[in-house]
Amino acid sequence: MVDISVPLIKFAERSATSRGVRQQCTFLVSSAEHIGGLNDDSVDAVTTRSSLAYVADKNAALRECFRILKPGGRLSIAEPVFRDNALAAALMRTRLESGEKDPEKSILPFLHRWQSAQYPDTNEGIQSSPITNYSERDLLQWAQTVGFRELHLELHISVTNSYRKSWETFLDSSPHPLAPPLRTILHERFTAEERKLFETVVRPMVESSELSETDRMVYLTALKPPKGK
């Protein structure tokens, strides 16, 4: 078990423990990019949920992912795609600053703040965050690029309308770990008259499940070539 945050280690070590599976468990403190702790060719498959998103190098990681792996070892990651999100709060700013004529232009500014606070809107910002500068293709690429075979990507893209009717709920929710809950965000970046106003328009979209959400995750898979091949 490798991860770079402590807390997360122990808490894993904990679960181990209660779970009476710790004597078959090694735990690692370390970054995705340089782990530290384990040897080359030294280790069967290696998995990720969700984690080589918020990792700044990714290139490096799956090098690293390679190195450790045994020859005819597996590689079997799950990882979020939030560039669209980044991209779609990116169109609104470039919507406001255009000056466009908008039917609903009295909430896109609001619609466009509560976006960027949880995603970079400029290209820039796109380009630099290590949860927008990729896409499924770089993902497959970077992998096959640093020696991985026989790989296999699927785009899973899930568009939900109705598992958080309840506006406290949606509040407090947030896309990703970095990201503010909208609560946090009504209450930075909004005066007590556009929270209102937000409310009114936003609430009952979220009520009548008519506000949707899209997810979308990439799974890989691939193999490290055994010797010789």
Ligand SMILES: C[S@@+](CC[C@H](N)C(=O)[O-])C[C@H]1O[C@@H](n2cnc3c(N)ncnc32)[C@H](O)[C@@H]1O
Given for the second form:
Amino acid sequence: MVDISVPLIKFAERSATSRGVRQQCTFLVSSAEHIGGLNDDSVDAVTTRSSLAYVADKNAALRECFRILKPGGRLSIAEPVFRDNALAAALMRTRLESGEKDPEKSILPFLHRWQSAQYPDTNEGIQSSPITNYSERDLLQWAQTVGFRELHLELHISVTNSYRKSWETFLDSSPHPLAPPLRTILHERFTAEERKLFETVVRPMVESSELSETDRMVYLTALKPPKGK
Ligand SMILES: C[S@@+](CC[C@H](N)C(=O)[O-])C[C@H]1O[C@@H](n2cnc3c(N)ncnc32)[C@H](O)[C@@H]1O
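Can you switch from the form predicted alone and show the form predicted in complex with the ligand instead?
Complete assembly follows, chain above in first position.
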């Protein structure tokens, strides 16, 4: 088990102990970009779940996955894809900057203020943030470039009506661990009058489940070729 966070590794270790499988596990505090403590060609399988999304250099992390796998070893990753959310925020910014007709009469400035607090909204910001500096195609290409073969990628996109019907729950949720919750954004970026207006428009949509949410997850499996192949 590899993670850069000491608390997360301690939590995982406690969890393994309580399930009686502690002896089967090794816990390493390390960055995925440089996995200290694992030799070349030493593990049968590598799997990540919502972890590469927070790693700045995903190409380096995939190179490390390839390095530590035995020939014939398998990779399985599942990661969220947030780039489209950031592109939507960037489009809002462009529309506002281009002086779109009567933007102050629409809710667009508020939506942009909200979304741009949770996602980068410039090309530069999108490229420099770990959570948006990749698409599913980038992951596929990087995995292939570092040497993986027999690659298989599935992109799952779910558009659902929000399950968060409670306004209080909605205020306290955020789409990923690096994003502040809406409550914080309203407190820090909106005046009292703007907060009231925002709530007047958005709260009924939340409470009637009118708001839809789009989740994107990429699932990629691949093989480190056996020796001589
Ligand atoms: C959303 S959590 C997922 C944790 C776990 N994989 C799970 O499914 O419950 C993201 C994890 O990525 C870890 N992380 C962030 N940057 C990392 C890096 N450069 N190398 C390794 N782990 C990293 C964080 O510490 C965090 O535990």
